[in-house]
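Starting off, we have a lone chain in the form predicted together with its partner chain, written out as structure tokens.
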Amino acid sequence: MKRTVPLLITGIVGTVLIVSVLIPPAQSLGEDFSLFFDIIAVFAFFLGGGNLFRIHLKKVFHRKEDYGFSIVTLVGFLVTLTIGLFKIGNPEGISGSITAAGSGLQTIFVSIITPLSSTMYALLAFYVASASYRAFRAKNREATILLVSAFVILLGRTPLGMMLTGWIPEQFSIFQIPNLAVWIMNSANLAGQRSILIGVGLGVVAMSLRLILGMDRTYLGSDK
């Protein structure tokens, strides 16, 4: 019960989406299962939200280290949550889109998310310099390649490369650093990604074979 359904549920709707593929009368069953899988997902963003919810709550209730964060946590989930699941504020009602222009989500979005999310990931910038000074060096050959790779790239993606190496020949236009740095792109480039991609390609391949034919069972855990 624990393992054989589990495994029999992964093989059968595994092999329904692929024969859903080759015979087109299979296709509406593939578009269940789809939806299906899109419904559960939403559920998956409930068990996110839940378990956040109670590690945050057993925190505070223990009284741990910094649980006063904690509360902010989950004041923001409550009240997002709240204000999300029941419209405040929408202008255009309960029916209207959840994100209407001046609705309470569409503010919290623009004024809290916004903010936070994309100052997070900007910060990335500072460390990509601090790493580019500390730990970008030209030590061996590889890293050679790599090092002037980037900086070909760094330089021709910007009005810079065209201004230091502008004046060369048409006839030589391949060394003015943006049309290198392109070539590098459609060349190199896609050749080393495309290598990885068909490896990476095979492998996912391989991994849902194993799957379906319920060679691989690590994603049900242990029975401990």
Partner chain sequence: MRKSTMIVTLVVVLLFIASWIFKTMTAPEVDSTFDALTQGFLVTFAAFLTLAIMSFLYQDNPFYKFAEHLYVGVSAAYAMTLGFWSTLVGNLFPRVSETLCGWFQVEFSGQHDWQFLIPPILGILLLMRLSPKGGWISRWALAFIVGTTAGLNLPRFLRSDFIEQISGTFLPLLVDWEGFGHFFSNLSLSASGQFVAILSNFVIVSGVICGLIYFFFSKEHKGAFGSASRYGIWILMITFGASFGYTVMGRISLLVGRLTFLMDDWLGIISG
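For clarity, a rigid core is taken as the largest C-alpha set superposing within 1.5 Å between two forms. Because the structure is a prediction, the values reported are computed rather than measured. Numbering follows the first chain given and starts at 1. First, how it differs from the form predicted on its own.
- Once both forms are overlaid on the rigid core, the distance between the two CA positions of residue 129 between the two forms is 2 angstroms or more.
- For residue 173, the Cα coordinates differ by under 2 angstroms between the two forms after the core has been superposed.
- Remark: with the core as the superposition reference, the CA shift of residue 42 between the two forms reaches 2 Å or more.
Right, and the form predicted on its own of this protein, after the form predicted together with its partner chain?
Shown next is a single chain and nothing more.
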């Protein structure tokens, strides 16, 4: 019974959401089910926050390796949660928007999260460059095509690309590096992206049908 009820709920909800899209009169029913999903998602936030607090508090209590990072995580979590819940520093008061200009939460986002995100992306640039060097080495034909395409796109984003190929006549302008880079991005790359998206869509449909029909029960956990 513990497994039958979740399977029934999953099958019914999935079927209703599909029918609500295909049959207009059932659209309101699909919207109601989506609202129920939002309500359930609220409890997921509580569970997620509680789990984060429990894991890091346990790590600090047992003085495990790098528990100092857990202390920073807990302090940041509690401070941000307190400021957000009680809207501390909000010029519009307790009824104002949590993202109002000058509010405590907005100040945390602008003064701490934004600089940290910029720092992280700046550091990632070196890892991306290193990974690109290892991946783009011309070991075979496919890697050579990838290397040449990447080089053309990178060069086409700089003034040097136009300087090197600006002498090419207008009727053959497609061979100018900036135009060639645009063609690669808008034609070859876009075709590949759409193929991947189609494959992902088919995979989502297949997985959804397996869940609705009860063929895939991994979300229920182990049978033991």
